[in-house]
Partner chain sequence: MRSDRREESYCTDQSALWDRIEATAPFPLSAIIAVTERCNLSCPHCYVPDPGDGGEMTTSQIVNLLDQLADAGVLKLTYTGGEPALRPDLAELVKAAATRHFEVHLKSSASLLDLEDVDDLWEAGLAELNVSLYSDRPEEHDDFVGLDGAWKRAVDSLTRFKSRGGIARVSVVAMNWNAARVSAIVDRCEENDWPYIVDIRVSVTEDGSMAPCRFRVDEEAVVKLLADDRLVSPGTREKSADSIVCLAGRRGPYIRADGEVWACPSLSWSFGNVLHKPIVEIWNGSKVREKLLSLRWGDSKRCGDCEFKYACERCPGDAVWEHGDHEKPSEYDCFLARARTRAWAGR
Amino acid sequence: MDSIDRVYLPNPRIAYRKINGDMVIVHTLENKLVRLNPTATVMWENLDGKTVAEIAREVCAQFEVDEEEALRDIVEFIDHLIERGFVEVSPGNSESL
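In the form predicted alone, what is the structure of this chain alone?
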């Protein structure tokens, strides 16, 4: 499976909330906090069963960016969030890593 077809989900051990338009995510066990910019907020809000390709289309619809650049940015963003423990691969996709 290509990485753009993977589905990622927020780690169930984290809390997140949108406050005054800013998305804040907190990994309570690790005491990590991240405030997301508007583009990252759209990416985060679409980690709900959508593939990376579907998230890229949503980002392109809301921001002036081409799909190739959006895909690159999303993969980099997700990799960073996985490293920090905020995101995990959807169970149906785990065999594809």
The other form holds:
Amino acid sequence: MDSIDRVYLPNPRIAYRKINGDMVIVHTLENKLVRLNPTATVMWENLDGKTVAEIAREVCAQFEVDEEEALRDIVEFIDHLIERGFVEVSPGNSESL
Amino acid sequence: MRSDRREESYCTDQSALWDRIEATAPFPLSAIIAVTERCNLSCPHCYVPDPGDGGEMTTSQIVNLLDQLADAGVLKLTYTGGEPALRPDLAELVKAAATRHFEVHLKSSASLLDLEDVDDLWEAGLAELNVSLYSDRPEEHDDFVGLDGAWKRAVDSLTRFKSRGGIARVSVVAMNWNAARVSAIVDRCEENDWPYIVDIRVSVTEDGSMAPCRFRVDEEAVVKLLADDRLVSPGTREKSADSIVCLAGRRGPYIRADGEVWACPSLSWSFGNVLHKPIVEIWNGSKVREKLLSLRWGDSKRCGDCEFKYACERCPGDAVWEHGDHEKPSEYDCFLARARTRAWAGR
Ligand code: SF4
Ligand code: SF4
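Switch from the form predicted alone to the form predicted in complex with the partner chain and give that structure.
Expanding to the full complex; the earlier chain stays at the top.
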């Protein structure tokens, strides 16, 4: 499976909420608390079963960026999220790990 | 452009970022729900009156409350009691909170949990299990809580929860009978990589009984305890006349088993009841809360001028029980501030 076809989901043990328009994520086990900016918030909100490629299309639809750039951004963003334990690869495509 | 679009507000001091976000949020970021006042143990220092008499919210009433708290922006949700594990729906309540994207914490003696129950709570989405330990010696702990085998259950549960990947936290209350064991409890926590909180404060019960106060540490014990520099005091800070007194009414609500909303377990002022009104309306419309928010260190001249105020964690709740006036110091807080000052001078 190509990495852009993978589905990532929020770690079920973290907390997240949109507060004053920004997504705030808490992960006490990793001693992490972050506030995402509006674009990252849109990316996060689309971690709901969509593939990386589908999220890129959502971002392009909402912000004026080309798809290739959006894709690069999302892959990098997801790498950050994995590093911090905020997301997990969906069990449905774990064979790709 | 790319970094601008993706940029996250990382902050090295997590608590500073939490405070900044909370300061502008429409509702506090945390909440505590006491799901029962009932308890299978009989710890004589407990602030929950025995036996609880105010009734208990049902599963669906709590789930409804979770929906309201999630909409309000609450991130951290703590279930406490009494002993929450007396409720057969505990794992269901944990799951209901986790699926609503709270980080779920549970305070329990763990004396009713076997390893399978701990696994169930982990699977349900529990992030933190917080268990009290009163001694490193099993028989002393069991004797105090009134149940043989309670210490072993507590330690086994912490070990299991940690091994599953969760946060296994230990709460220690330093009292006159166990003060000498506190360092050994902390050693055990450090060996097992369990974060810990040591509290040297023993409060009156929620209905005003002074019975727990007989376990309070004396000044010599405070000095000895604080010689262990692993124990720090969260209330120490510079204070001006305009400084706030405590976080009651600012940090999240304490919602009692019967639905009454308090600022914290030590301050018996009700803001309203979630069974009759939405929590956000109760919180934002409470005159009682306004009174708390306006409280300042200098409202009491004695506190404003006090040489011990740096080391003081003045508690309006203690003051209300001691003499009825939340704006004036309680002798207990003055005693603790003096003892801390003496202890630090000797460090
Ligand atoms: S030690 Fe007593 S008088 Fe001094 S600031 Fe604290 S509560 Fe007030
Ligand atoms: S200082 Fe007392 S009243 Fe204030 S939050 Fe702490 S326990 Fe509650």
